[in-house]
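As a starting point, one isolated chain is supplied in structure tokens, in the form predicted alone.
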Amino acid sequence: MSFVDLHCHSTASDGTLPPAQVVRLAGESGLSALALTDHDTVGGISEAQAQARRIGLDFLAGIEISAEYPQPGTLHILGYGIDPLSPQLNEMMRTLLEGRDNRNPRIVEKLRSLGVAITMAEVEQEARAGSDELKHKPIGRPHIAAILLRKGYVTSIKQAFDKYLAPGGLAYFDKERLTPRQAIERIGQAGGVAVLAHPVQLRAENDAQLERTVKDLVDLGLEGIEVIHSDHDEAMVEKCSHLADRFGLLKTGGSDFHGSNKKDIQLGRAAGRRIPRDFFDALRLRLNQTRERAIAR
């Protein structure tokens, strides 16, 4: 039986390994397929895709989009099989990147008012590390957290978020987000399949609320749900599997690998679980069917 990873990040967003290196690591880890799903950008897809071809690894272009959702939960939508050149997708990315660009200086200024010695120039330099160019690369809180850790203001990336950068933190400002409908529509317009990422992070109060949220997203065009994830225990895996069966959704899974930004997460493994190749094959089949229908129209 072969295994895959359908949720991972590179230096194109907040990972610490360049896209080609993530792909090489997937090959070295014995995976047969990979999807790169950087936050709000497809900036690493071309490099990753070229490397996947060189080593004979099956590959899907992906993205992870943040959508509006009531705190304390978060809603992320994964898009698989997208066209990186889609005009609608690129317009969306420009909007989201502008939102991040407007937020970052506010966070830095607030940190400075709290006695933290940090500048936007340092944040931009941190984001450039390990990347040949900054174009289309989101600059955000993980880069600020890395500086806080390096300068000794915190003892871990987690503490940086808990104390300063997460909702409720001393220097937190929210970013611009799409509505769930907009996120799912943009993925569809780019020829992709929309999948709910790590449902546990919705922080639903009970199973009924989780089911209602999933149903609402299905009504908007959601086609899959991430069943296996590093934050999912066995009970959540079962719940997500049940919801997938109930609403006829594709099942996906991934580690949410970020490199050294999440040192306890290994590419190709999610809390000790492996992601079966069947998940990748079902995604690819759905994408092929969608493209055939589009051609027939």
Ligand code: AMP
Given for the second form:
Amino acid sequence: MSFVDLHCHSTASDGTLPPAQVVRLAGESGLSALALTDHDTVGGISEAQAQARRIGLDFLAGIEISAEYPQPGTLHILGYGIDPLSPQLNEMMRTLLEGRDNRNPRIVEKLRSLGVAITMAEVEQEARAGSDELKHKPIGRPHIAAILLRKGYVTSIKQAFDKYLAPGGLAYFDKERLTPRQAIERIGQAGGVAVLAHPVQLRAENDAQLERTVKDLVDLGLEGIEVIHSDHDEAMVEKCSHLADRFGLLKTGGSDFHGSNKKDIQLGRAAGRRIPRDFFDALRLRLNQTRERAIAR
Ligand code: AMP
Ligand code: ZN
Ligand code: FE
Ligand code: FE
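In place of the form predicted alone, output the structure of the form predicted in complex with the ligand.
Zooming out: every chain and molecule, the one shown earlier first.
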């Protein structure tokens, strides 16, 4: 039996290990394949891919995009097999970066008004740790949370979110997002396959609502659903598996590893479960078929 991880983050976004080190860790953890899915960026893909080639690990380029969705839910779309050079994808990444550039100073200002000693320079410094190419790097709330923790304003990353950074928190500001349609469209334009990440985070009120949301996304071109994830209990895994069968979706799974930003999550593990190699093979097969169709056209 061979295992994989199809959802993880590096220093290219808000993880704490550089892309090559995430790949190395995957190899050391006995995984046979990995997809790197940083938030809003493919900035870590070339480094990860090169390292994967060096150690003989199968690798898929990935990305995780936050789309518009009514609170308290969050809707994240994973894109697999995307071409990092796609113009549409790069235009999208610029838009999303701008959204963050607008939001982060507002969070910092608000925190300062609450008596927290923090500056944008510190936030940028925090984000730069582990990677020198800050220019195109998405800076996110976990970077701010890490500073709050280090300076003793909170006692955990979770508390930083609960008190300040999450919706309802004292310094919460939303950022500009794509609509689900736009996110799925961009992934398709970049030659990738769109997958619904951690459906539990949609916070659907009941099964019917969850099913409706999935159906709406399928109508927009969604091709897969993340069945195994660190936030999924056994019932949710079952539910997502059932939805995948019902709508003919690919099943995927991942840890959502972030390095020491999420200390309880290990690469290749999702709440005690592992992710079967079949998920990776089916995804790669679909991508090959998509590519062949595109060439035939
Ligand atoms: P951002 O990119 O600024 O929207 O932040 C997204 C990141 O924050 C993701 O890595 C999430 O897993 C993380 N995050 C969101 N909510 C929380 C929370 N309540 N506790 C810890 N991390 C969170
Ligand atoms: Zn993250
Ligand atoms: Fe996510
Ligand atoms: Fe993630």
